[in-house]
Structures are given as C-alpha cells and as structure tokens.
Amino acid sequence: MPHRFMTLREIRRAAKTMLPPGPWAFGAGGAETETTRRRNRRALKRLAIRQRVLRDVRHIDISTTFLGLELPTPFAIAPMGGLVLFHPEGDLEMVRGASPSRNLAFVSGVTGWSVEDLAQAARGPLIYQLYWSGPRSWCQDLLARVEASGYHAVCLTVDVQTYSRRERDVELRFDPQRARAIAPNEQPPEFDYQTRLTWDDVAWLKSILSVPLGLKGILTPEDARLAVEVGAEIIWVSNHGGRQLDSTLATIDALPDIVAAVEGKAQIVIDGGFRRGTDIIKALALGANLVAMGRPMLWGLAADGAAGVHRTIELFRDELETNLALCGQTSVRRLEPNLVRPVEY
C-alpha cells in the first residue's frame, strides 16, 4: 500500500492546508523582517556539493555517535514550544513519532506534558532543552526530575533574553501563550527570569548536572570558546531559526569559525533552516555532529501526528541515502570540508 505522503513538499502543503492562520504563522514566520529566517535557507542554497563517481556505494551508512549514543541518523527533532497548536496531543505525539526509528528527540522546556509523561511515551533517547525560568531553586527540582526520568542531557537556550517581536503573529493578533490553557502541564514560574543570565549561572548548572550539559544558541567562536571552558559538552550553533534577534548571521555560515574555536572539545548541533537530506550532508561535512529540525517535524505533526512524523524521518532519510551515494560517500562520519564548496547561483 502506498504511503500516504511521498515528498517533504506534500507534507508542508497537508500542513498548511490543515492549520488554521494562527497557528501556521507561528509555526512558519520568524522575527520582524524575517532576514535571519530567509539567510537561513540562502546561506545553504550558496554551497554546492562536490560530487565524486565511481566509487562503490552499494552500502550507505548513515547512523552515527553522540555523547556516546548510537543513533540511526545525524539528525534529531528539534524543542519546539506550542506543540498542542499543532495536534491536540502535541509533544506527546512527537516523542511518538520519533519512536519506530528510535531517533533523537529534544524536548522543549515549554513543554505541554510532564518531563516524565514525555519519557514514558518515548522509545528513543530524549535530550531536554531548558529554559531558565525561575530562580536556581525551581531549576535545581526541575533538573532532578529530567535526570530520573532518563533524559541523556540538558540544552540551556541562551538567545532568548526576551522575547523577540514576531510580526506574523502581531499583525494577526494571535498570541501563541494560548497553548499554555489548553495543555495539561505546570508552567515556567517567571519567563523573564533568562534576562538576567550570565556565564556564572552557566557554571552553577554545570555544577548540579550529572548528565552532560549543553548550550543552545551560540552563534560566535568568542561565546563557542566562553562555554567550552565552562564546561559545556554540546555547543549548539542556532539562530532559534530565525526567531529571535533579526539580521544575524546564517548558521551554516557561523559554523566554520565554531568548530575551529571548540577544537573538537565538544559535540556541535546545528539548525536553522535544513529541509532536505542534501542540507544535512552540508552541515556534517563542514563540521556539525547532528542536525536540529524543527519546521519539518512540525509540519508531519500538524498534517498526520505521529505518523506524519515518522513520515518525516524516512523521507529524511532516504534523501540523505540517495545523495550521499549520488556524491560518492558511503558514511556520515567521514564527511569532510573539501566536499562543500561556496557558489554564486
């Protein structure tokens, strides 16, 4: 029988045609002018794949390891927040879809469901994405609760000081705090409570984990070097896709300089706008362990829960096993710099 969804394309359009404008502007729209969402996918478009023939690709390898975790594919499901928008039983659904293929899932410290909810509902590895947002007390509990509940590791999210003006949503009145009503979890006492961040509290938290500790939102060598010293085990290289502050860089364009900086004293995640399995291949061979997507998954939820999230994942990964054998590669995990090369079409 025919799969219902055949390309990525079909799935975003299902999306669409299913949402309501509220919810589809949240989803898709980005800070402001959206320049830092558009450079996202420009940025990818300019680098070409250099392609290498005959050479035997009857056997493709796309699994890889991270943090010691062997996983399927060197992608994962971004945090995402407001999921219940998007299918009434939102992160829930998500973990869900992940599950058949056992990929990586981040899980959103605005989540609509318990952090143990999420745990038993998932077959796969989760990694928990924080948002600091009460004092070390209410941190320190709800840290507590993430390790008993297995998750590998914590991802503070440090490029949202405040909160960005998201124009798409203003100009439709629509406020995406409504999903705080309708799902079932406690939320954050104090959202404002990151303004005040700084390196010191990054220490703390590093000082009360027991599982590796990572930072999401790092964008420059000078902050990528700032967290290796810390201590942080993943430096994540996000833009919030595009979501936070307006005009800055692309993050494949900000990767280079990153993995230099790290040394490779750290795992590095990436995202910001990949879409199709050659944008992973870019972002591997210039130096990120794992790809962050969040739109696309997002998409498979609101057009088919968690079926359409798993949809999602195999289509990833027959695009990423089609041009890695169509670019002469065989593994993910010997993806190098010289096979991306920066074009002007």
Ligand SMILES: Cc1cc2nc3c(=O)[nH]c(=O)nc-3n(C[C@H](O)[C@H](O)[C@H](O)COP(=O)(O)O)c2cc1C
Second form
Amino acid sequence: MPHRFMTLREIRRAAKTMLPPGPWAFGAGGAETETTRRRNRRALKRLAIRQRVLRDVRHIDISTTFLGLELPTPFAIAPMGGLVLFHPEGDLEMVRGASPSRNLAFVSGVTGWSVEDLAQAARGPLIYQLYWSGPRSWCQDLLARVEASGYHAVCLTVDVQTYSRRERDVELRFDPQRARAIAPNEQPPEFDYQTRLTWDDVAWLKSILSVPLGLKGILTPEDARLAVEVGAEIIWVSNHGGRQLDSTLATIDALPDIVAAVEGKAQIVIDGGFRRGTDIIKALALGANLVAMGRPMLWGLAADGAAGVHRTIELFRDELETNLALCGQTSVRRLEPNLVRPVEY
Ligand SMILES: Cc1cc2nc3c(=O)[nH]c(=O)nc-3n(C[C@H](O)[C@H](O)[C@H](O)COP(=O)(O)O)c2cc1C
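One more: the block was the form predicted on its own; return the form predicted in complex with the named molecule.
Up next: the whole complex, starting with the chain shown before.
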C-alpha cells in the first residue's frame, strides 16, 4: 500500500490543517519573541557537512548504544505534555508510535496517563522526564512507581523554574492547562515547587534513584560540570525548543563547550530545532550521543496517531541513512567534529 505521507513536510502540513488554532499555537510556538526557537534552526543551518566520497557506503549502521541500551537509531521522542490536545489517546498513542521500531521515547512529567499505563502500552524503551512538582516525599513515591514500571532512567527538567510567557497562546486566550482536565492522570500537587530547586536537591534525587539520572535544560559548561559532579549520567543540552528563556543560546552552539566540559563522563542528549536527518548528523559529529525531537513527532501524532509517529520515525531513518551515505560515513558511532564546518549562509 502506498504511504499516506512521503515527506516530513507533508506530515507537518497535514497537522497544521487538522489542528484547531489553540493546540497548533501551543505546539508550534515559543516564548516571547521566539528568538530562541528560531535561533535553534538558524544555528543548525549555519553548519555545513563536509562530504567525503569513494568510501563504499553500501552498508550504513544507524544503531547506537545509550546508557547500555541498544537503540535502533540515535534519535528519540522528546517528552511533551498536553498530548491529549493533539490526539484523544495522547501519550499512549505516542509510545505506541515508537513501538514498531522499538525507538526510545521520553515520557513527560505531565503525562496525561499513568506511568504504569504507558509502560504497558510501549514495546520500546522508555525514560521518564520529571517535573519536580511537590515535596520530596511526593517525588520519592512517584519515582518508586517509575522504577517499578521499568523506565530506564529519570531526567529532571531544570529549565522550567517558572512557566514562560508564550505569547501565541496568550493572544489566542488559549490555556494549554485544559489538557489536564481532559486526560485521566492525577494532577501533581504543586507545579511551582520547581522555583526553589538547587543542586542540593539534585544530589538528594541522585541518592534515591537506582536508575541513571539526567538533567534536561543544560546550556553552559559550568552547569554541565556541576551536573557531572553531582553524578548525573545524562546531560541534556536543551532550551526547551525555545519555549522557556527567550534570547538564550541555540543548542547546537552550546554543544561543543559542554562536550569538552563533560569529558566523556556522561551521555549527552541534545534537542531543539532538529528537523532533518542532516541536522542529526551535525549534532552527532559534534559529540552528542542522542538527538531528541519534539515537534516533528507531535505533528506525526496529530496527523495520523501512532501511524503518523511511526511514519515520522521511518522518514527520519531514511534521511539519516541517505545522507550518511552521501557524506561518506557508514556508522553514526564514528562521526568526528571535522565532518562539519561553520558557514555564513
Ligand atoms: C507541545 C510541547 C510540549 C512539551 N512538554 C514538555 C514537557 O512536558 N517536559 C519537558 O521537559 N519538555 C517539554 N517540551 C520540550 C521538549 O521536550 C523538547 O525540549 C523540545 O520540543 C525540543 O525542540 P523541538 O520541538 O524543536 O524538537 C515540550 C515541547 C512541546 C513542543
């Protein structure tokens, strides 16, 4: 049967046509002037790939290992809340979309379904993203359930000290919190608890976890070093897709200094504006171990549920394999920084 969608652009277009204005704005938008959101893309475009030729590229290996997990691809689904606004079975449908290919999916700390239900629905590996939304006792109870359900790690998001000003939503008078009233999962007690967090809390979190700990939202080598010191196994270079601090660094620009600061002592995840197989190649060349993608997966979910997510993954796989061959590389595990070079346009 021919595929309904043949390119990633077709999927995005279908999602935009199908979604009401509020959910589209919430998904596509960023904070304030959206400078950060745009900068992520611009910075990726300002890197060119140096192609090598005549290197026998019949066999391309895009599988990788991450924290000891064998993964089919070096990319994953980023954690996203409010998915019920995009599909009636939101988070459940998203993990179903990752299942046929056994792709890694991150489950949002504001998932609309319980961590147990999601673990049941998924056939691929899951990692839990934590929003620290209550006292330590609340965290401890929740994370015991996460670990008992088989999640492979916990990543604490640290760039939502407070919720940003998302002006597209504000101007539409659209409140994405309405998702919480529709989806079945229980509400966390105090979302604003995160405002008070410090590195001491991270040290405590590390002490109670038996699975690896990650920190999502690191943009400076100073913080990356502190994260390594406190024992984090995953450093996640992220600006929340331009949805939190406006006017901050593009993630691909922040990556090289962080890779140098981490010195191989933790795995490095990056996200923000990755829309093409070539974008993924650039981040891996500069030292990331895994690329996470948010909105492209969201458009897949909105356009065609789990099938749309699966198709999005397939298209990214195709693009990655094709472009690795075209730049003379046969494995995502062996990409070097000199594969990319800054250009002006
Ligand atoms: C609709 C939406 C909801 C999100 N919800 C969360 C969330 O619950 N937790 C989190 O850590 N990040 C959240 N993010 C940020 C993503 O995890 C990721 O950092 C970002 O989407 C990456 O940028 P990209 O969309 O350009 O790929 C969300 C992003 C979107 C688009």
